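Only one chain is given next, in structure tokens, and it is the form predicted alone.
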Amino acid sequence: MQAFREAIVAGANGDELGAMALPESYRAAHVRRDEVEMFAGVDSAEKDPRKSLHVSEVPVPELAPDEAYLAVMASSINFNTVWTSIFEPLPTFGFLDRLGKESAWGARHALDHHVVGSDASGVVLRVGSAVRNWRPGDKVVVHCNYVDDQDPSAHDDSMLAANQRIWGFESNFGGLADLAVVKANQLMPKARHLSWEEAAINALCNSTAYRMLVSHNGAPMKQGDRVLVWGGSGGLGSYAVQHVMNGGGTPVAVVSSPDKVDLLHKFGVEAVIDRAAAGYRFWKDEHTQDESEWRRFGKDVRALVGAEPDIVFEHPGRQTMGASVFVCKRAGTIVTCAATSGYMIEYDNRHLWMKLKTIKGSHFANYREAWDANQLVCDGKVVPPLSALYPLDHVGDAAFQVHHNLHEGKIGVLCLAPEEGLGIDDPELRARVGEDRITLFRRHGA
């Protein structure tokens, strides 16, 4: 892949890239089937992605007719990569084995190594015979909805498809590598004013937040809504607050330190709560929640924005769901996409049914939603919250940071890109959006 790196950096066109020979192997971050028990008996917090994520050469798989080979310039770390790396809640090789039983092309995925990563920016190198809209040389980003459109269940909302998967988590050949294999319907245009690493971090979290708050499949938000956003400076929350502000709503962001309060104030979010300073204790013990703490939290929200939130943007899960259901406005919506603090949630159902509230589940985004969310990035209306950058060889360190919530925004990973700052094709748009705004998270984390 070194030859492709040099050609892309030198500005090679699609014909030149298409004429270059593909290698037999490529560098990739992966976990190994024979190591799935390596953390047996170890507490989740002590499981170390630096021990399980390997970076070495793996074979290049055959290309299916509806797929493309992508030279990956940059990628990012998402929580699903952490889960794969610590083999929780279960090893992802089971996902690959089930995919392997579906078809001859699916069988390629059921290997003894799993190449991880659900984000990527890069350049198309080859396309399969059934690909119509993309060609070698196209600069793209990748969304992670991996779906077979031959199934009728995929044709209303592909997130409801019977065989819907997340690329790089429930499929192989993901984005934390020098080469990736993606379906053509995962590709989207790269934002021309962003660098490879700035463009690489957006698709998963931005699309997820878009579906939750903007799409009719989510809450959805309307002008004037107050939206409580847990983890407002994190990977999901930093996109959520942008969608709320863009849509004429008022975000109320909850963060965990004075530094994050300051960051969001600079980002334009006025209502921010430092939960660590407030010292909320929503759980008295492992089995008992404290309604008086829910009330105290709700009072703090009302003091900032004058009323209860119309929408709660929920993703921590067990730690916060009880408080989220309580503080949400009468007839409001709690929209949830994850459970990073635990899947087994508890809440007082009286506050749900008697006040006609709704809990809405949401999972990633369909192609239309991902494309529209990406267009907002391309137009400069959503900026990338890139806070840190690691080389691919140190992907374990990057995943460790996310595992322990030691980061703000998103952590990027340089793959083929030899250095940061490359790939910017529209400096005029970048100047209009504002260098300070685009790089705010990175400068704040420096």
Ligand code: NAP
Second form
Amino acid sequence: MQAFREAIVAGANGDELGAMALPESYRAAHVRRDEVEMFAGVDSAEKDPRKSLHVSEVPVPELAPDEAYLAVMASSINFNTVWTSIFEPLPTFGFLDRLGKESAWGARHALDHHVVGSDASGVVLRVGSAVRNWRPGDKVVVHCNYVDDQDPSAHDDSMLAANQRIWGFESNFGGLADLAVVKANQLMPKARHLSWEEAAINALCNSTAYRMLVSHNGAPMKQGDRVLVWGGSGGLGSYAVQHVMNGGGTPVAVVSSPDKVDLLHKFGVEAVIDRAAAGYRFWKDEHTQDESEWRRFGKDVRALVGAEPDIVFEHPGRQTMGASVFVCKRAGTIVTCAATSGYMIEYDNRHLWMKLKTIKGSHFANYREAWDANQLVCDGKVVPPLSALYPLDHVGDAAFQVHHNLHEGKIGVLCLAPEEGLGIDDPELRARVGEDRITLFRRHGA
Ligand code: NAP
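The block above covers the form predicted alone; next, return the form predicted in complex with this ligand.
So here's everything in the complex, that chain up top.
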């Protein structure tokens, strides 16, 4: 892939890239089937992605007619790569094996290595015979909704498809590599004013937050709404607060350090709670929650924004769900897409039914939602919260940071891009959006 790296950096066009020979193998971050038991008996927090994530050459798979090969310039760490690398809640090889049974093309995925990564920016190198809208040389980003377009259940909202998958988590050949194999209907234009790494980090978290808050499939939010955002400076949260502010709402962000409070204030979020400083103990012990702590939290939220939140943007799960259901306004919505701290949730149902609240589940985004969320990035209305950058060879260190909540926003990974800052094609738009705004998280994290 070195030849492709040089050609892309030198500005080769699609015809030139299309004429170059593809290699037989490529550098990729992956976990191995024969290592799924390596952390048996080890506590979750001690399971170390640096041990399980390997970076080495793997064979280039064959291309299906509806797919494209992508030269990956940059990618990002999502929490799903943490889950895969610590083999929790399940080793992801089970997903690959199931995909392998679906079709001849699916069988390519059931390998003894799983190439991870659910975000990418890069350049199309080849397209399959059924691909109409993309060609070699196109600069793109990838969203991770991997659907079978011949499945009728995929044709209302593709997130409702029976065999919907997340690329690079429930499928193989993901983005943390020099080359990726993606379906043509995962491709979207790369924002021309962003570098490869700034463009690479957005699709997964931005699209997820968009569906939860902006799409009619989510909460949905309206002007004036107060929205409580857990982890307001994290991967999902840093997009959620942007969507709330863009939509005329008021975010109340929760974070866990004065540094993160400061970052969000600079980002334009006025109401921020430092949960570590407040010392909330929603759980008295492993089995018992403390309603007085929910009340104290609710009081702090009201003190900042004058009323209970119309919407709670949930993802920490077990640790916070009781409080989220309690503090949400009468007839409000708790929209949830995850359970980082535990998925067996407990809340007081009286507060839900007596106050006619709704808990709404949400998962990634369909192509339309991802496309619309990407357009906001292309227009400069959503900026990339890139805080740190690692070379692909150090992907384990990057995943370790996310596993231990040591990061802010998103961590980018340089794949073929030889250095930071390349790939900006529209410096005028960049100047209009504002260098300071685009690089706020990066400068803050430096
Ligand atoms: P992230 O970058 O690690 O951010 C999560 C934030 O949540 C952290 O910054 C942290 O902020 C906060 N947090 C963590 N544990 C908490 C706790 N016990 N109580 C309160 N706050 C806590 O991760 P992310 O990318 O936002 O992803 C978050 C979760 O969503 C993960 O489980 C991920 O797998 C899932 N996810 C699901 C989808 C989907 O489509 N279903 C998409 C994206 C992500 P502070 O420490 O500053 O409070």
